[in-house]
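Have a look below at one chain only, the form predicted in complex with the partner chain, in structure tokens format.
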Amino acid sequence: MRLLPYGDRGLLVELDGPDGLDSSVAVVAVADLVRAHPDAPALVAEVVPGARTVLVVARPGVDVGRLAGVVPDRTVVAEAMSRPERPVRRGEPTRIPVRYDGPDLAAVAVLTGLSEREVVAAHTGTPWRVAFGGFAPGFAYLVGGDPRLRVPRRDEPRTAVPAGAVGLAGEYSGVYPRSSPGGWQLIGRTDLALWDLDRDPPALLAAGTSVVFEEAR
């Protein structure tokens, strides 16, 4: 675990160092822990977690130097993950219907050296986590799927991805909320909204959700 500055505003804690803080479930309890810090409302106005960091943006006025405070240390952070209920939250999955019938379900297949059948089976089999956000309004990068998922990126993006498909990149899943263009191996759609303006949160899926798909038949 690491602090490593981010201009006058920001404090960046990078989780892969040599103390085995290093993996996106380290990232949500430190996003977690910082955002549960009782001086985070008057000193915090932005956690933003990442694959390996969360970037900690102070409030204006707030001298960046007081960031260092509201960042839990390792052995918190520790503690923390090895008691998965508390404090990320977890309560009921969000469950999240899927029909697999996506363009790259075969590719994934041969990609990861499963039968197309065995490919939903991994993928509804494991729930996955909100590990963080980013890509557009809604998208949550889940991890902690069955491993054997793990797929590279298309060589060639597609410049229309449509709103509702599921797909696969590396460690991660997630669900395109709106249409945009992608380069995930897509598996699957579902109908579900992920981002609904009328819906307050507008987002299905915070940080720390845990999620499970669903075969739709």
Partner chain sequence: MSRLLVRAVGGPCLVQDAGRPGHAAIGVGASGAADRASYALGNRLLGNAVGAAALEVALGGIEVEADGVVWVCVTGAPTPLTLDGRAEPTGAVLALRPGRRLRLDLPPSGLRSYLAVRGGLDAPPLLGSRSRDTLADLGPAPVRAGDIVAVGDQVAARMLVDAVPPASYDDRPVLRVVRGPRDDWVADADRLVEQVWRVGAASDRVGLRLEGEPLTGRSPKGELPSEGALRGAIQVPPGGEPVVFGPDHPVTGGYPVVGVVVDADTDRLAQLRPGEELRFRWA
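Residue numbers count along the first chain shown, from 1. What we label the rigid core is the largest C-alpha set whose atoms superpose within 1.5 Å from one form to the other. These figures come from a predicted structure and were not determined experimentally. What changes on going to the form predicted alone:
Once the rigid core is overlaid between these two forms, V108 does not reach a Cα shift of 2 Å, moving by less than that. G10 is among the residues whose C-alpha shifts by 2 Å or more between these two forms once the rigid core is aligned. Remark: with the core as the superposition reference, the CA shift of G183 between these two forms stays below 2 Å.
Write the structure block of the form predicted alone for the protein whose form predicted in complex with the partner chain appears above.
Shown next is a single chain and nothing more.
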């Protein structure tokens, strides 16, 4: 972990390094711990997680040096990651019904050594967390699922992936919010709208949200 100044109102926590932490899961833990710090309401305006970083932005008038006090050290982060139940920031989990009929389901079964039914059971059997958003409006990178589901991206990305497609890539799972090119392994699809400009907020999944996939019948 490294703590770097980010302009005159922010600190950047870098988690990409040879320190033994699983960076993608550590991002969620650091963001949770910063938000839960008793001084955060007075000092912190925003917490912005990324793939390997967490940006902590000071409130107007707050000296950026004071932000260091709300950032946990590596020992505290590692202890938080070891707890089987980390606090969920946004109440009840968002449940996403999925029809597991994706074109790459059989390939994922081969890559993982599981049967197709075991892949479904693994994907639905463990809650996921939104680590950060990106790629497209409403796209959320989900972490913390069953480690057996870590699979590489496709060798040849598709030129068009339909909205609602549910995929796996590396340690992440995600749902495509709209039709776009993509190289993730597609295992299913959902009818839920991940991005809706008529909704407040438009994104269904925000950083820190807990997500549970359920098999649609």
